[in-house]
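Coming up is one lone chain in structure tokens, specifically the form predicted on its own.
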Amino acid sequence: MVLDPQFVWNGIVVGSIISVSALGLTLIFGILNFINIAYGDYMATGAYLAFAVNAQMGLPLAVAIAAGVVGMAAGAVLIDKLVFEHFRTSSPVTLLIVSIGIAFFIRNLIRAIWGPSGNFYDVPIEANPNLFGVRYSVEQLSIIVASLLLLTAVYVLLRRTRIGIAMRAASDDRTLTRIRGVDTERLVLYVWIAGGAIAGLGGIMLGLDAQIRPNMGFTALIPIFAATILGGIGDPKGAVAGGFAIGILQEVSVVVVPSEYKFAVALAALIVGLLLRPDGLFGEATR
């Protein structure tokens, strides 16, 4: 059996979009200590804001993206200033609940909106180029690309900044950073504002790669969390680790396995993960 390196490529496109979208979930999880299950339809509100600019209003695929990851991050300060600074001192569990009516309410707002029917950005159709075997398109490329530079400006973030240096404090001790001095609420803001905004672009990667749907983001919360959970939940780098490495290990498995069974691959890549690895892939325990 050979390999076609047409999956791996496949699979590092896929990885890119999970490592994206596994770094904003595990953001907001290491300052506010709960899983947002709404997280998957953030992702299709910004990939539907994009689409609304690009393919409704005529604008170009640029300035629909800008609108797209803008508009999911105030979004998620609305949400929060709406819903979830309500809850704040409640437990994770009940946080959790609170995310899934999220989700459902801002799934069917979608369908109203916009349809159930599945849609597509205003793009140009090409011949997808051949390089060695492997067939790529633009917008292949340009997640890739735009991928690479989120990951970069979040570790800069996170490493060289006042506020991710206090972010990182706050994940570890959220109560001895504000004994320390630390606007802690100032912090969620910013968290807030930095996970929608990845969402929104997360989103919108998945729409250009496949299909605009208002289920989309829903459906790719499986990988997303295998990934963030592998990687060790609140760990940047295991989550973009873990991203990488699910999206090629569910591209590179079609050629032993049916394509509709990819999500199995990423919870059998998980248990597995968790077996080996119960503290992550870099060591930050799972919490």
Partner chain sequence: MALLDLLLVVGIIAGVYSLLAIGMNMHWGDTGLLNFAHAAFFAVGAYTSAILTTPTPEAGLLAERVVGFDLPVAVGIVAGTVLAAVLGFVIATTSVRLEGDYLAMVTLSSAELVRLVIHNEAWLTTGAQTLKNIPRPMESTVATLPVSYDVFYFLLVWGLVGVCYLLFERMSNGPFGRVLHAIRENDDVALALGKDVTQFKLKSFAIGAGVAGLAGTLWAHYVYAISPVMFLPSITFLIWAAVIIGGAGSYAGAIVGAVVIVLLRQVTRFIPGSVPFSDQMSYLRLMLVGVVLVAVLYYRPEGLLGNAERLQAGTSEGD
Contents of the next structure:
Amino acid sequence: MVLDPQFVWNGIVVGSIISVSALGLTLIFGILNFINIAYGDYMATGAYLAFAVNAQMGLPLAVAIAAGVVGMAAGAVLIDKLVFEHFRTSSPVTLLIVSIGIAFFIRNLIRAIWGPSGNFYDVPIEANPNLFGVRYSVEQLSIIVASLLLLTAVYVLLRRTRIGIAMRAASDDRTLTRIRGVDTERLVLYVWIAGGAIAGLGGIMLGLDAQIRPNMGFTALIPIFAATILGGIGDPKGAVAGGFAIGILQEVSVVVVPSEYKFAVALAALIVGLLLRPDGLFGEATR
Amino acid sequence: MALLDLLLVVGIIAGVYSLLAIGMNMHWGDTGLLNFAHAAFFAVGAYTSAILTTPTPEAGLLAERVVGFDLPVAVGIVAGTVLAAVLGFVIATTSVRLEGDYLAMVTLSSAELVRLVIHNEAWLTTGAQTLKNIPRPMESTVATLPVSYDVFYFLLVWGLVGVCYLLFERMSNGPFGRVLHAIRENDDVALALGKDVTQFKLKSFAIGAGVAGLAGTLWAHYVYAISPVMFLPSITFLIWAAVIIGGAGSYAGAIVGAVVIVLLRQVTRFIPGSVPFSDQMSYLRLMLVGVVLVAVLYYRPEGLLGNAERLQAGTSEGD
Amino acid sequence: MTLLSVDGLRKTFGGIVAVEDVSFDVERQDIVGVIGPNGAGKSTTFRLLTGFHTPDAGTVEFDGEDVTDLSPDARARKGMIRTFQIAQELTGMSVMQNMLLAAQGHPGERAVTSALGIGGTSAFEADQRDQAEELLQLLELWELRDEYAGNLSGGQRKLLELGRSLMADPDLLLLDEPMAGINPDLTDRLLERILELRDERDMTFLFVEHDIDAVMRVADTVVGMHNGAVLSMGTPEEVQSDDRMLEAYLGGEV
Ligand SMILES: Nc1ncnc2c1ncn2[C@@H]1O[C@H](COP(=O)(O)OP(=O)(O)OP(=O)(O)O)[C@@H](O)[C@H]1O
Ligand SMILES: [Mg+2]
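Alternative state: the form predicted together with the partner chain, after the form predicted on its own:
Every chain and every other molecule in the complex is listed next, the one we just looked at coming first.
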């Protein structure tokens, strides 16, 4: 069976989006130790903010992306101050349910402001260029470039900066970090900034690749969950690897699975991954 | 009179949601299982009963469905309930050993897979199209009575809510529920005392899923026509909100929570005339659900009818 | 007659050898005390015996049957009941519910019998309540029967756990430091009761205890552990006068 390089290319594009999004989710989990169901709606918010700046205010896409990313970072901090901060000592399950409430709020706020139907960014429509038999679009290229830039930036942040190193330590062992006198509240602030920004970018990438819809982030959550778990929940490196693995697997699977069911591949990977490797690809899960 | 009709409709929806919440309360309230697949059990109940009770569609332009059985509604209701329970059992088998959050993600994903199948297997379900002409139980008999069909259906639904409430209360307060509660509190203790924890979790999952399936059948036979978009994960989340608001662990609470959620969603229907932002109303109501959910978790974590003392006893010593 | 036969048990955690080549037999109706300094591997041995850990090597035979591959609940149903070193009461359930949970073969634990109250559920339940009352009276917990277990004191929790395990009417009861935090008067009465139960109900006991006096008083056999291995085994007097045990304790305390 010959593998069509087109599918691999598509997989890399989708994988970039999943990787970036899973990275944000896993960072938040690492520090705060709960699954944020509203994360998909953070992504959608980023996408809509960029849409407002780009298509509604007519500014260039680069400006819009910056606005969406910064806006969602600020939004994540705001939601933390308004809601999550009051639940710091609650159990992970309570936090998960709190995030359901937030998800309801955000998604319907988006619907109330921008309406329920789909939108597109204002980008020049060109015939898709072709390289070695692989069709690619400018949007797809931007997605891949943006994701590589982001992944590098986060890598440097986690490896080289004090706050990043503290974040990794906290993600490995929270109590230990607290004993060593790291200001956890400051860490929490930074992780919401980072997680919100990444969610915003992930949402914009998703909107570039397909459509901007109120439930776009939520429906994308499952492959993102799958990547996060496959990589070992709380492990950034694993989330990125898991994201590309799922993205490519999903797109390549259309060779054998009807394409309506390619999403089931993520699900299968999720279940198999959980049963075989509960600690993730690199066995570095926080739990 | 119009108000009464409206109340009946809202009451029927509230009854269906109450059944869903009763099932969820067995999972979360009694057993401590994070089930995020409720929408799928609801859907399987609805589709099973619909497919079994409608005739094979005539070949037509859009009629892609090739199966239909034209069986009595009662058969459909029983089969829908049983099949949903079986699905609950199957989903639980793959994942019930997983820890809390993981279970949440796997069940949520499984539910989406079920919806994907319903959406794509048009030969069975009419796919993305609406599955129409689902018969209403005893419609001709009720027509001869001096009451409207909605009165009959209201009584039917709430009669079933009552029966389920009694049965689930008894299960929960009996020796079976005692084991579930022990599992909720601490798996290891239940194991050390010889309880087959996995088996009990599977049973809990199947029973709760079954009653959600029953809710699905009642829904399908009331609304005539169903389509996959009725079974989005947001149904699951609404039921979670109902159980938490009503008070996890309390079946009366589950019913109250379901009624609260339905009222929150439907309340603006009762406002006569045109209201500002009427287009946005349905979204604002769902935003309100989110706010109420978070507020309850903050101000009254045990919910309206939950047991604060139990929650307190559970946390006094830490883990 | 041998009830429990342990052969060559071994368990490591990463690099740490927690239990190393542990072998011993327990006769029916014996009361066996397990002693040893902190970290000797006593609790790990208990977890291996009851199926909460899988051994790296070795076998456990109970009542003539190899149970090494059985799950903890399956072993419990065969009559092996354990308590935990740190009391694991079910905080959100009442003292009485904690006790009733331990009933074995309860006909009401099936969903249908529970919902409909059929199949002898209520008669069985009533009988269990009577047994629970008797035990709770003995443990001085009867007044607290409707209290949430989470509201009990540390000592009361240990007592509840002991009572709960007796409710299961085990053949072999494995108690991990059952007397820790319990006042001496009550300890005496509990030890007496344990001696009675052995005869009345044909029970066998294996218990870890740091209170050497208690061990000397009731144990028929003592197993002394150190660094994961069985160092000394025999009558209480033999083990107490074994120099190696003394060294182990002294070494452990440095
Ligand atoms: N789950 C585990 N993971 C890693 N190491 C463990 C684990 N359980 C026990 N150990 C180690 O195994 C050794 C034996 O521990 P164990 O709890 O069996 O001792 P013990 O004799 O019961 O001590 P104590 O009297 O303090 O209760 C110790 O070094 C302990 O740190
Ligand atoms: Mg110990």
